[in-house]
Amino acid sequence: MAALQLTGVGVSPGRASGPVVRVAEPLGEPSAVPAPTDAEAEAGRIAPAAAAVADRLNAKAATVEGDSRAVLETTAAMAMDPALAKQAAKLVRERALPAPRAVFEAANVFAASLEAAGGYLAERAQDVRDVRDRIVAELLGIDPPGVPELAGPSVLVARDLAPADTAGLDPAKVLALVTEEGGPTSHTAILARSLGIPAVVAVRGVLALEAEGLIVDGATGSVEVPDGPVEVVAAAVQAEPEWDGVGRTSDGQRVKIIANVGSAEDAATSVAAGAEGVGLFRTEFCYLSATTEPSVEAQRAAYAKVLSPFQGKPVVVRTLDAGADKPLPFLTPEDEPNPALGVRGLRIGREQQGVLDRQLEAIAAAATDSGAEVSVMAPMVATAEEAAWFAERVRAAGLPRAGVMIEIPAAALSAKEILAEVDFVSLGTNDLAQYVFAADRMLGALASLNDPWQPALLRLIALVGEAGIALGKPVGVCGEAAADPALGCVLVGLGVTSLSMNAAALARVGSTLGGVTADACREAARAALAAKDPAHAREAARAALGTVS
């Protein structure tokens, strides 16, 4: 029996138990005094401190592979970003701040810009804060916050985990992860799945527990405090799934298993993992550090590097998901009371058509250079009229296929009319969930509302699937929901024709789908749609699918 049970959002399946090790809280604000006696010398400390942090992260990256390595290398690159060091040094010189405080303030500005952007970019704000704390600790000569050395197998409990901390975990010692904050689309969730570590996020009240041990179920989201001493039990090791690289059900219904990418490194990792193509190529990387609009040639070269590994394969490129809330000077940002609901995505493309047309020109040229089978889709589309306008611009650029993201509830409700104007749609389940439930996906307190198993979300997806079937047009999912093997089967049962995800999930989703029939997927979908809440939806679908975890 459990003395107490808490519930969060299960993001990585498996059941494990063991003693608790608490991860130290992030560093507090460094002092703004005393002012340095030599501002130039103080400013000169920042770049070497950042380089030292990057060196340690790169050294750790060399010891791991896959997504973990990519995350550590990305965090190291962020530490070495000259824009951060330059801005911090400027604060030292102009405001006579100590270097630690200057780094703290400069990084907070970058993090706030990313959070204002919403969606995937907002999730990177935590990466910036992690880098900030590591550089500040280096400047102060103290140990950085993060996971302590583990003497033995343990359940880690934290407010949240930085991506670099999660990437460096040893699955032989970490029995499970439990966080008070975070959500189902966080890096902690993605990496825990890739490492095979059971994880539950958004467990409110877990930090206040005095428990010495916990029992964690990453499938149900249950976190139990046992009555007596806790037994050390590791989750059953899941064998690496066998998958032939072709997405289909056991009775032959074709479903593309493809990747989400945002860089050339992501593309290489996805090809190595067996991706049949790309369902979401995020192009923001080409713009975020730019002070002026990148030229067509610069964009062309950057896109071609990502597209080239997919020669002869389908790639869906999403146009710039930016707006007045993004730190892009050439888009003349304006203050908005609610940027998440403001001029962003296709809306900024309509206001500044030249920016969109030049991006489409660069994408078309990169498609020719790479030999990839490129389609283009727009973000933040709400109406059929917007979809028709975008499709006209895409075809004018000489690109053969135009689609749109379904991430606004109005678009899901108008899916048939929208699909009549374009060649395909792709569901961004992460944003769709937060708009459906009016729940910021970055807030741990609201994580349960952003659970992709929410029946209300599944019912909207079903409307889009029905429209795709009626019009004979493809419907993809490129949100994190596609990376859950059981939920992937449900999505197929709802009419989805392609599942796009992080590289680490490809083989498991492909293998799971290959073990069930299309009829079983449809039965699981019906069961999930009829459920009263995410837990019952998950349970009913898995029962219909049989052995799928």
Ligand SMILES: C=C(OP(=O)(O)O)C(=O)O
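Got the form predicted on its own; any chance of the form predicted in complex with this ligand too?
No partners, no molecules, just the chain.
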């Protein structure tokens, strides 16, 4: 029995329970006031705090092996760097700064000089900032920010997680993830699904809970505080429906069922799950923590690793989609008031054409190395002119097929003109919903507006489907909408020719589609378009499809 139950939005299925580990909030800048009354004593606090941080990191290093051990030991050595402590102590004495502020400023100077040096050294700048935050937290007597090293299987509770933090989670240790904020199409949710970690977002009140353990259901969105001690239970592996790996309706209309990937691990899992190819390779996921632009050679190697399992199969590589909740430190402008509406996606490529051209060069080389049938597409395209410009860059790089994402309402409304410029389009329903409803996809409070069953969103998708049929060109969906089996059938009824999703959803979507006719899909689409709200759209579509769950 549950002593207390909260409900959020389930974004990654699976039921698990275990002890809670809380992720500390970002620190922010420590204050430069008040000046210490005894500067010498204040300066003297710095070296012991750094030593305490290093001791803790070394103790953790002793409990793990391999890469994790090496990373922890290197970080501990950085914390012990006498130059940092010395410089910070100097700032306390000369500028009467409190010790946390002095460490913050001294570390920032070190990080900036590493960045200016470029190459390998620049990549260490982020590590210096990590050490900085740990020493500052030690001096302030609070937990260091970010995901703590987990001693055993745990349920992580956070306000929200950055995509880079989520990507680094170990599914063997993280039983489930619960966040107070976050929407169903946020990148944290997308990454949790791809890692197979049960997750519930937008759980109002979870941060205020004092619970030692939680029972989490990532399908229903329920988060329960158990009555007694919590049992450690990992989510059971879900039984997969039968699917022969070929996407088609029961009467033989072909629809490619393909995968969304962001790493070599995703690629391997997707092949094992029967993906016919890749509909979205999010290249920015390879560089969430990179502080400098990776070289063409480094990009070539990284992309080839993801492409190789798909030799002879179609793969759509998306050029860097930096911005909003996926800032890439080397690309994204820092001071935009409204990053989701800012210079992101292809807009950065237009401002920094060299970065785009070098990425295209690396993709072309990786295509040759891997033997995959590579197409390239651009994110965040608004106009036919942008689509034409991108297609021209792609062809100049010697790549045979260029497409663009339709994720801005203006692009959906110009689908015919855009399709005239490119070989295919792919609907990014996550961003399309966010921009149609003016509802931030990362905000749990607006999750219902970001529901992909919203009839207004479906009506825009219908325009794109019609344009694809009129011009005889492929229209894919690679947003999260494609991973919902019933909605996948509706999308096919709207004229969509491929559905791209996380590996775990492939068999369910493939087998559901294989159980319905193309006519039933069209009927379900008509019913959903005419509905007054998402609940009625879902209900009407399911009724038209018959037995689909």
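Keep in mind it's a predicted model, so treat the numbers as computed, not measured. Numbering follows the first chain given and starts at 1. Only the largest set of C-alpha atoms that superpose within 1.5 Å between the two forms is called the rigid core.
Undergrad: Does D519 count as moved between these two forms, where moved means a C-alpha shift of 2 angstroms or more after fitting the rigid core?
TA: Shift at D519: below 2 Å after core fit.
Undergrad: By the 2 angstroms cut-off, has the C-alpha of K90 moved between these two forms once the rigid core is superposed?
TA: Superposed on the core, K90 moves its C-alpha 2 Å or more between these two forms.
Undergrad: Any chance the CA of A24 moves 2 angstroms or more between these two forms, core superposed?
TA: Where the cores coincide, A24 still shows a C-alpha shift between these two forms that is 2 Å or more.
Undergrad: Core-aligned, what's the Cα displacement of V225 between these two forms in Å?
TA: That residue's C-alpha is offset by 16.0 Å.
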